[in-house]
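Below you'll find only one chain, the form predicted alone, shown as C-alpha cells.
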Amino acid sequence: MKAGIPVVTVNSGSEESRAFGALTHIGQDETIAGEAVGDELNGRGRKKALCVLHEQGNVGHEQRCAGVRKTFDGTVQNLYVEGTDMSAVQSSVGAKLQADPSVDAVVTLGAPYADTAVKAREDAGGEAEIATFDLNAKVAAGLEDGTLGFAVDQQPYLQGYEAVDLLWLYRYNADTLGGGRPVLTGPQIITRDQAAELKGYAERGTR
C-alpha cells in the first residue's frame, strides 16, 4: 500500500479488507455460506446437526457454524476436534455419533475431513448424512457414490483468477470489480446431480 501497489485480498478476511485499503475482496462470506447449509439441511428434513470445527480460533470456521445455526430449523452442536490428527478426528466424531443417535447430519468445514466423518459414521453404525464445506476430487467422488450428501463450493480457482483479472482491469481501465465491495464466488451447494460434471474440474484443480 505504501509503495502505491494495488492490493486485492482473496479467500479470507473480507471484513478487514477495506480497512487495510485493498481495492476489494474476492471470496466467500462464511456466514452466508453457513446459512445456505442450514437451508439445505431443512430441505432434507434433518433435525440435529453436528458442526465439526477442526481449527480452534479460526474465526471463519466459527462463522460457518453460526450461519448454519441461524437458518437451520433443528439444533446445531459444535464439536471441536484436533484437525492435525485425522485418527483423533475420526474417534471424536464417531464417539459423538454413538453417544447421540439423534444426530442425523454431520457438517465438516473442510474437504479432507469429509471422508474422515464418513469413516466415523461407519464406526458408529449410524446413518447421519455427511456434508462438507469445500470441494476436492474425493468429495466429488463421495457425492457421486452417495456416501456424502452435499458440499459447499466457494470456487478457490475462480477467486485467484478474478483477483488477477481485477488488477488488470484496474491497471488499464481504472475499474474496480464489484464497486469496491466484496465479490462473492460462493456459496454453491453441490449435490450428486452435479458431482460427475465437476469431478474432472476438481481433479485438475480448477474448481
The other form holds:
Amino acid sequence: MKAGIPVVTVNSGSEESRAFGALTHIGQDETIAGEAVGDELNGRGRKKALCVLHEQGNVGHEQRCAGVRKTFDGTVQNLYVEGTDMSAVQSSVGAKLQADPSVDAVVTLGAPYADTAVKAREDAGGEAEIATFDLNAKVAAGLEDGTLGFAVDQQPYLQGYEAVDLLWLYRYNADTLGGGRPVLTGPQIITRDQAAELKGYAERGTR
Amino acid sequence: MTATAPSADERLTRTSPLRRLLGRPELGSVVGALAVFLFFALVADGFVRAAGLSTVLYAASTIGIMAVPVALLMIGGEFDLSAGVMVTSSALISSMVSYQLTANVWVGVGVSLLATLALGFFNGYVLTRTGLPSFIITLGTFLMLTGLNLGFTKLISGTVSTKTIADMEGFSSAKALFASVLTVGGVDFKVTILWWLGLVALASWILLRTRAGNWIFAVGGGKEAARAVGVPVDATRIGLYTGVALAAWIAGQHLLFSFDAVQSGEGVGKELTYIIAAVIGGCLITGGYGSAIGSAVGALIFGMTDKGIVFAEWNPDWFKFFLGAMLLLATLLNAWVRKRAEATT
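Can you swap the form predicted alone for the form predicted together with its partner chain?
Let us now look at the entire complex, which starts with that chain.
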C-alpha cells in the first residue's frame, strides 16, 4: 500500500477493507446471504427451519444463520455438527429430524453437507425441504432431480476473476468499482430452472 | 498313610460366574451405558423409537469399527493419532484410483486395501525401528496424511473433494457390502453395525483365545519382560498397527460408498473419539488392560450421548458441554462400579 501498489481485497473482510485503504472489496456478506435464504423460505411457505453449522465458532456461519433468522417468518433452530465426519453429520441431522418432525426446511452452510442432509432425510423420513449455501456439481444435480430445494451461490470464482479484472481496469483506465463500498457477488438464489446450465459450469470449476 | 486330602491349588479354584463377570474390564462401562440409555429414554422422546435406536447404532458403529483395533493397540501399550485421517486416506485412494483408471471400483477398493495396510505397517515399523514414542510417530503420520489427503486430491481432482464415482462399474456391489441398509422388522439398519459386531467378535477371539492375544497383553503390560520370555514384541506391535489400518480401510470404504464423493479434509479429530471410546470402555491409557467388547460399549456410550442430546433438543449452543459432562459422569460411574467390583472379589 505504502509502495503505491493498488490492492483489491477479496471474499470476507469487507469491514476492514476500507480502513486498510484497498481500492475495492469484491466479496460477500454472510448476513445478507442468510436474509436471502429466509426470504426464499418464506416464499416457499416453510414454517420451521434447521440451520446446520458444521464448524463451531465460525463467525461467518453464525452470521448466515442469524441472517436467515432475521427475515424468516417461521422459527429457526441451530444444530452444530461435526463437519469433519460426514456419517456423524448424517446421524445428527437424522436424529434432529426424528426428534422434531415439524421441521420442514434444513439449511446447510456448505455444498457437501447438502447431500448428507438429503441422506439424513431418507433415514428419518418426512418432507423437509433442503437448501444449501454454495454450489458444486453435485448440488446442481440435486437441484435438477428435485432432492434439493434451492442453493445460494456467492460466486467465489467471480470474486477472484473480478479482483484481477479490476486491477487491470485501474491500470488501464483508472477505474474503480463500488464507490467505496464492497462489491457483492452474491447472494444468488439458484433453483431447478438454472441447475442444468450451472451444472456444466460447476463441473469445469468456474461456478 | 494319612487321611487328609491335599488342599486344591488356589490357581485351580473355580470362581463363581458372578465374580468372574465383576472382574471383566467392560463391566463398569456396561453399567454406564445402561445409565446413559435409561437417562435419554426418559428425557428424549424419539430416542427409544426403533428409528431413533437405528440412528444411534449407526453413529456408534462408525466410531466402534475404529475403536476396536484402537483398543487392541492401547492394550498393547501404544497410541495411533493417524487413525482418523487414515480412514479418509483410504477412501480417497479407493475413489481416485477407480476414477483415474476408469476401472471397476473394486480395483480401487483392492489398491486402497494394500495402500492402507502399508500405512499401518509404516507406523508399526517406524515405531519398532526407532524406539520413539508412538505418540510422536503417529502424530507425524497424522500430519503427513492430512497434507497428502489435500495435496493429492487437489492435484488430481482440482478441487478439495473427489469426483463422484456413483455411475461407475462395480459401485452398486461395493455399496451393498460397505454401505447398504438392511430392513429388519420394518426398521432400517446400516450394514456398518454388522461390520462393527463382526470386528468386536474377531478381536475378542484374538484377545482371549489365541496366542497373539496373550502377546498383546504381555507387550502392553511390559515390553521388556515380554521380550525376555520370548514374545515377538515387534511383530505384535506392527500387527496391531496393521489392524488399525484394516479397520480404517473398512471405515473408509463405508465413507466412500455411502457418500460417493469424499471431502479431503475429513477425519481430523476423529482419532481422539476412537481413543475416547476405548478408554470409556475400560482400556487403560498405560496399556496391558482392556477389552474389545469394552471398546464397543464405549462407542455405544459416545454414540448414545452424541445423538441423545440432539434427540433431547437441548440448547445447541451448549452441546459440547453436555457431551463432555455426560461422558465424564458415565466414566465416573464406570470407575465406581469397577472399584466396588474389585472390593468384592
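What you are looking at is a predicted structure, and each value in this text was computed from that prediction instead of being measured. C-alpha atoms forming the largest set that superposes within 1.5 Å between two forms make up the rigid core. Residue numbers count along the first chain shown, from 1.
For the motion between these two forms, which is treated as two rigid parts shifting against each other, A19 and R64 do not share a part. Here the chain moves as two rigid blocks between these two forms; the smaller block's rotation against the larger, from C-alpha superpositions, is 12°. On the core-superposed pair, the CA position of N173 changes by 4.1 Å between these two forms.
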